[in-house]
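First, one chain by itself: the form predicted alone, in structure tokens.
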Amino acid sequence: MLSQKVVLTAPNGMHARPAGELVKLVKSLDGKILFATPAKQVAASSILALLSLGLKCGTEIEISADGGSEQENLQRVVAFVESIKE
């Protein structure tokens, strides 16, 4: 399992639209992706689970990839989170 911390810089945080796009990306990958905050850890394959984290601008998230092409999967998800601008 590989993991990386990233700070969410999207001004509106993680809301329904980017969460839905993230879920589509995660479901296309060949491993499991987890998002964790100090309070909670969830599977990134569920939009409701992602939204339950209440991720706001400036929140630090630990993203973990397990199974499949871990390094590539982790890089793709981190790049997606860093690219959210709305």
Given for the second form:
Amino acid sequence: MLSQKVVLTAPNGMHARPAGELVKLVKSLDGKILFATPAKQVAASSILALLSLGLKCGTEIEISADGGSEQENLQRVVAFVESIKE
Amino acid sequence: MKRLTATVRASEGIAIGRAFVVERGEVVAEPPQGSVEQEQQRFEEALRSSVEQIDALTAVNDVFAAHLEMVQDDMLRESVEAYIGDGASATEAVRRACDDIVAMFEGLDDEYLRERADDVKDVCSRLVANLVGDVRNPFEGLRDGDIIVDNLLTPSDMALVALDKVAGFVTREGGATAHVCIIARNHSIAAVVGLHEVLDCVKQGDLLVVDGGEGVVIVEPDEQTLAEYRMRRDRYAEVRERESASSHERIYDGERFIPVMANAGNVDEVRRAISLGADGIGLFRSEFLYMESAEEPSEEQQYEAYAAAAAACGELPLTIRTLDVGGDKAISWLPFPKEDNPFLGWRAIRVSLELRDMFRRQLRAILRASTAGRVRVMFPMITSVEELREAKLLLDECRVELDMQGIPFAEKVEVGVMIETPAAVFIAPALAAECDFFSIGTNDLTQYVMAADRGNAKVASLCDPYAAAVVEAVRQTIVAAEQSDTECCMCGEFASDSAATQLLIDCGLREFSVNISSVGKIKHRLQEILSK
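Target state, the form predicted together with its partner chain; input state, the form predicted alone:
Next comes the full complex, and the chain you just saw is listed first.
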């Protein structure tokens, strides 16, 4: 399992639209992706679970890739999270 | 007469009309109709229908793409299946699962994210409607000029409402970022949300006054109040109309034409701006092409987009700003190094001058698009004459290349510089001597002049374009431009602020590029000022 910490810079936090896109991306990967905050850890393939983390602008998230091409999966998810601008 | 006040500002405007109180069929708790397996089966069917319905709505609004994920979410499904396994009917199971998820969201400490509970409710009520076979349109019987009153208006509801008929919206739940507020603002419809006592005070067909700007709803107003609000409504409509009438005017200061152009981020926005009366596009942000795609957009893709935008402008100028990334704007496929001070880091022209092949592809695409209209090119974040020269040299190299390949481009493509750093202000006379136009970017200029990060709440008040130092920087830029006959436009937020128009005219500004929705407002303000 590979992990990386990312600070969410999207001004509106992880809201419905980007979360929907993120879930789509995660589902297309060949391994599992987990999102963790100090409070809890969830599978990023569930939009409800993701939104329930309440990720605001400035929240630090630990993203983990488990199984499959971990390195590439992790990189793609991290790049997506960093690219959310709305 | 009863007066209700909300603390949330939803959508400005004044509406007077009859209340259309939406009647929602109350779903009663029912015992299971069949075995656990049969209830599971019913849920699966309702889910399939819901997915189909939501899928068809994704074309209406992006938010439904997220709903599509929600309705098929494992968390929802597992919870529903567990309740059915415990002996609940499918309908009851969906309602309980919904309550659980909503409760989880309502515990969040961020208003926007908390309000996503509304999306969950929307998705679950669609599932329930499909389960009980209630597929009627809750807005049947809506008359022209009615004011819709409801507990909550979800994206699914708003997709059913005939917006040209509705005079206003009032809801019991919801905050400023609720979907209904966004739609109401986009269509200039008055709305008040978060009015807790509204359903207790308003009956079907009651006469209502809705003042969205003040967050006030008056139920069954007396004659005097009604007369007063009718006047206010008409005055508000008049101002709106004057502004939209102004939007197609050409504004003159004596003999001199004062263009009010618009800022646009994609081809659709260019079309909208031109149809609304903008005198051209003063800032076309090319970033969208780079951010929307999974890799660098090819020269061909860029050419097509720029040419379409140029064609949409017709005779009017299209000012394309070359790639402006870095700072707060990242691109997923372009690896940016971690920086301690991204706003003082590798961004905009600094990126382009390093990734030269990518920059060349963009410049070639821009040059080629110049045959489709009046294309101008503008470089962001310039801090020295050398940077401008280097960028112009690359542009010339591209011209030679295209020429040799026999690919056409316009003879004259004007070159401009964004004035958004204090450095550019200091050397404005030297820059003016080597380019055709300036465009003052007040958002970045303000934060660089004031050394205050606009995203940092503690110092955001310093980040004020009205600050004496910023106004002086603007004035110096305009003076430098005038002395060498270089055009000078302003494309930052400040240009869209009608309270600043007089100040900018006094500073000598004679060219504006504003938000699309502000074109009419700024033209109207200019007419007021210049007719004095």
